[in-house]
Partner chain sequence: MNAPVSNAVTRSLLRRLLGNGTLIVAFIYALLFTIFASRQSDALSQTSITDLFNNAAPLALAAAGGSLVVLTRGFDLSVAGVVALSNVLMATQVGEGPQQALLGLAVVCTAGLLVGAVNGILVAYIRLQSIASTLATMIVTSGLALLVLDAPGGTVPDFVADTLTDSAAGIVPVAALILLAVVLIWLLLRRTDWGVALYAVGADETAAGLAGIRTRRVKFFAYCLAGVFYALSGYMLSALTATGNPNAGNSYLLLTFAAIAIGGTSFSGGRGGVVGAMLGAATLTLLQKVLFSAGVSSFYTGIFQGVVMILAVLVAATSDRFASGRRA
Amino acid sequence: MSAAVTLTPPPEAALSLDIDAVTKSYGPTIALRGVSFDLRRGEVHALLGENGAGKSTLVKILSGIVKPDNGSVRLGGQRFAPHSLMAARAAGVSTAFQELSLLPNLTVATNLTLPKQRKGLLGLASRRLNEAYAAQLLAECDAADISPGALVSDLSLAEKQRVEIVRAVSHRPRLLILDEPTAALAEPEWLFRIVERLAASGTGVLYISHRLAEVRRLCRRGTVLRNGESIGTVDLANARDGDIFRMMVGRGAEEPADATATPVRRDAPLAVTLRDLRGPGVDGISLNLHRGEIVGVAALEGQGQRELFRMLGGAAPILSGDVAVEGKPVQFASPLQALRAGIGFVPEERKIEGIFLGLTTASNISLPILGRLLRFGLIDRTRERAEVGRAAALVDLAARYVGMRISALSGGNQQKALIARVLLSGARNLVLFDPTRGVDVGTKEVIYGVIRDFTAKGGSVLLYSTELSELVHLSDRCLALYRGRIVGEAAGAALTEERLVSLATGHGE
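In the form predicted in complex with the partner chain, give the structure of the chain above, and only that chain.
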C-alpha cells in the first residue's frame, strides 16, 4: 500500500493570495480589465459574476494556463507567475475546472494519478497501486461510491464532477480553485464538507459560483466581477442579495411586479403541444405552448432539460410521445426536419454547436435561407445582404460586424448572430437553451427584447435558463423539471425565484 494520503497540509503552509490590477485580452476581446482582490490564509473566498464576467480567465491565469498582460499576482507574499499548469501546482495552486478536464478513455484511478502514475515493480505504472491510491483518496473525500476501476466515460456527469474535485484536492493544494463546482452536483453538501475541512486546515479556497445561496453558506467574503473588472469585495454577511445582484449586473434585480404585468396567454391558439414525450432523460413530458407565449423551464443541472430541448430541436431521438405544431402532428428525426416543422433551436454550446467560426457573420446568419436566395442557381448577394441586414437589425447587431469573420466577434455578438439566424429561418416556435449564457448585460437586454418582440408577433418560445432571475423576468409562466418530469408550474404573482427553487429541488406542490 502506498503511504497514507493526507489531504490537508500543515497549517503553517497556508498562504494568502494578492491579485492586483490584472488585465488580459485575447486579440480584440478584453477578458480582464483590472482585477484586484485578496484572499487570506484559510479563507473560502467567493468570486461572483455573471457568465462572461471574466471568472474563467482569472482561473486560467491562476492555474498557469494563460499569462496576464499586466498586473501582479502574489502568493504568500511571493511573486506568482506560473508558466505552466505544473508550475502552478508546484507552487501549491490546484484547480477543479468547470469544463471538466478528465480523460474519458481512462479509468478514474488513472485520471486521478495523471500525469505521474504510481509505480510498482520495475518502476512501471501499477494498476493495483493506482487503484489502491485512488480508492483511498476517494474514501477520504467521502466519494467511495465511485469505483477507481471504472472508465470515466461511463460515469454520470455528477460523478465526473466529483472526480474532478477529488483530483484537485489530491494535490494537497495551499490554494484550491473551484470553478463552478456545483454545476453538475445534485448534492452540494458533499462538496461543502470537503471545502470546510480544507479551510479549517488553512487551505485557501477560491470558490467561483453565481449561486448566492451556496456562496453565503461557505464564504464570508466575496469579490464581484463584472465585464472583466472587479467591482468590489463584499462582506457577505452584511450584503443583501439585491446589493450583490446590482454589483453583478450593474443594476438592481428586476422587480417581481414586472412579471405579473404580463398577461398569461392561455386563451391564445396552441403553438406547440407535447404529449407524454419520452426519451433518454425525459420521462413523460406533456405541455402546451400557446402563440405569443414565453414558457420558461427551471431545473437543476441534469434533470432532463437538456434532453428535452434537444428532442424538440430534432437533435435527440424521441422514443415515444407526440408532438404537434399548431394542431398538426409532426415527426422529426433531425434539426432539419424540426425546422421544417416550424421549430427553431438555439443550442447550449455556442462554439460547439452554434456558430461556424471560420465563416463570416453574414454567412452564419444567411445559412437557413440560402435556398430562397438563389437566382439561376447562384446566391443573390444583394438579396442576401438585404436579408442579413434585416435580421442583424432585429438583434441589434452592428452592421460593421456582418462582413467580418464571426470568430473576431465577442461572445455576445456571436450569440446575437446565432439568434438572428433562427429568426431568419422563419420558424414560428423557438426552443432556446440558455440563450444568454456567457454574454454581457447589454446583449442580454437585446436578447430579452428580441424574445418579447418575437412573441408579440405571434411566435412562441420555450426557454431554459440557468439564471432563475431571467426566467422570472421573461417568462409568462415557468415549469420546473425534476428527474425528467414536470413537477410544477408557476405563473403570475407566484412566479418568484424562491418558488422556482423549491419546485426545482423537488419540493413542489
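Could the form predicted on its own be given as well, to go with the form predicted in complex with the partner chain?
What follows is just the one chain, with no partners and no other molecules.
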C-alpha cells in the first residue's frame, strides 16, 4: 500500500503571487496589455472578465504554456518564468483547466499518477499500486464515487471536471489556478469545501468564474480584465454586481427578459414530437415541442438529460420509441441525419464533439452547407465568406475571428461559432445542451438574443441548462427529469427555481 496522501502544502511552501505589467501579443492581436495585480498567501482571488478579455492567456503564462513578451511574475518574491507545464508544477503552480486536459483513452488512475507512475518489484508500472494511490487521492477530495479503473472517456463531463480538479490539487500547489471550475459541476459545494480547506492551509487560489454568486462566496478581492488590460482590483464586499459588469464590458448588464410573459399557444403547430423514447439512461420520455416555443429541461446530474439530448442530436442510439418532425416520422443515427431531419444539435463538450480545432473558424461554420458552396467541384470561397459573415453577424462574432484557426479563439467565441454553424444549417429545431456553460455575461446576452430571435421567427428550441435562473427566464415552460423520466412541468407563475428544484429532486407532482 502506498503512503498516505496529503493534499495540502506544508505551511512554509505557501507564497504570494505578484504580476507586474505583463504583456502578450499573437502577431497583430494583443492578448494582454500591461496586466498587474497581486494575490496574497492563503487568498482566493477572483479573475473576472468577458471571454476574450485575456484570462486564458494569463492562465497559460502562469501554467508555463506560453511566455509573456514583457513584464514580470514573482512567486514568493522570486522570479517565476516557467518554460513548461511541468516546470510550473515543480515551482508549485498547478492548474485545473476549463477545457479539460485529461487523456480520454486512459484510466482515471493513470491520469492522476502521470508522469510519475507507481512501480512494482520489476520496475514496471503497477496497475494495483496506481489504482490504490488514485483511490486515496479521490477519497481525500471526497470523490470516492469515481472509480480509479474507469476510462476517462466513459465519465460524464461533471466527473471529468472533478478528476481534473483532483489532479491539480494532488500536486500540493502553492498556487492553485481554477479556470471555470464549476461550469460542469452539478454540486459546486464539493469544490467550495476543497478551496476553503486549501486557503486555510495557506495555498493561494486564482479563481476564474463568470458566476458572481460563487465568486462572492469564496473571494474577498477580484481583478477585472477587459480587452487584455487589468481595469482594477476591487473589494467584492463593497462592489455591486452592476459595478463589476460595467468594469467587465464597459456598460451595465441586464437580466434576461422573462420569456414566460408571452406564452406560446398550445394550439401552435407541432414542431417535434417524442413518444415513449427509450435508450441508455432514458426511460420512456414523451413530449411535444411547438413552433415558436422554448422548452427548458431541468435535472440534477446524471438523470438522463445528457442521453436524451444526444439521442435527439443523432449522437446516441434510440433503442425504441418514435420521433416526428412537423408530424412526419423520422429516423436518424448520426448528427448529419438528424440535421437533415430538421434538428440542429449543440453538444455538451464543444472541443470534443462540436468543433474541428485544426480548421479555421470559417470552415467550422460553413460545414453544413458545403454542398451548396461547391462550384465545379471546388468550394466557392467568395460565397463561403458571404454566408459565414452573415451567420457570424447573427451571433455577434467579430469578423477578425472568422479567418483565424478556431483553436485560437476563446471558449465563448468558439461557442458563438458553433451556434452560428447550426443557424446556418437551416434547421428549424434546435437542441441546445447547456449552451452558455463557461461563457461571460456579454456572450450569454448574445446567446439569449439568438434563441429568442430564432423562436420569434417560428423555430423551436429544447434547452438544457445547469443554471436554473436561465431556464426560468428563457423558457416558455420547463420539464423536469428524474431517473430518466419526465416527472413534472412548470410554466407561467409556477415556473420558479424553487419549483424546479422540487421537481428535479423527485419531490414534485
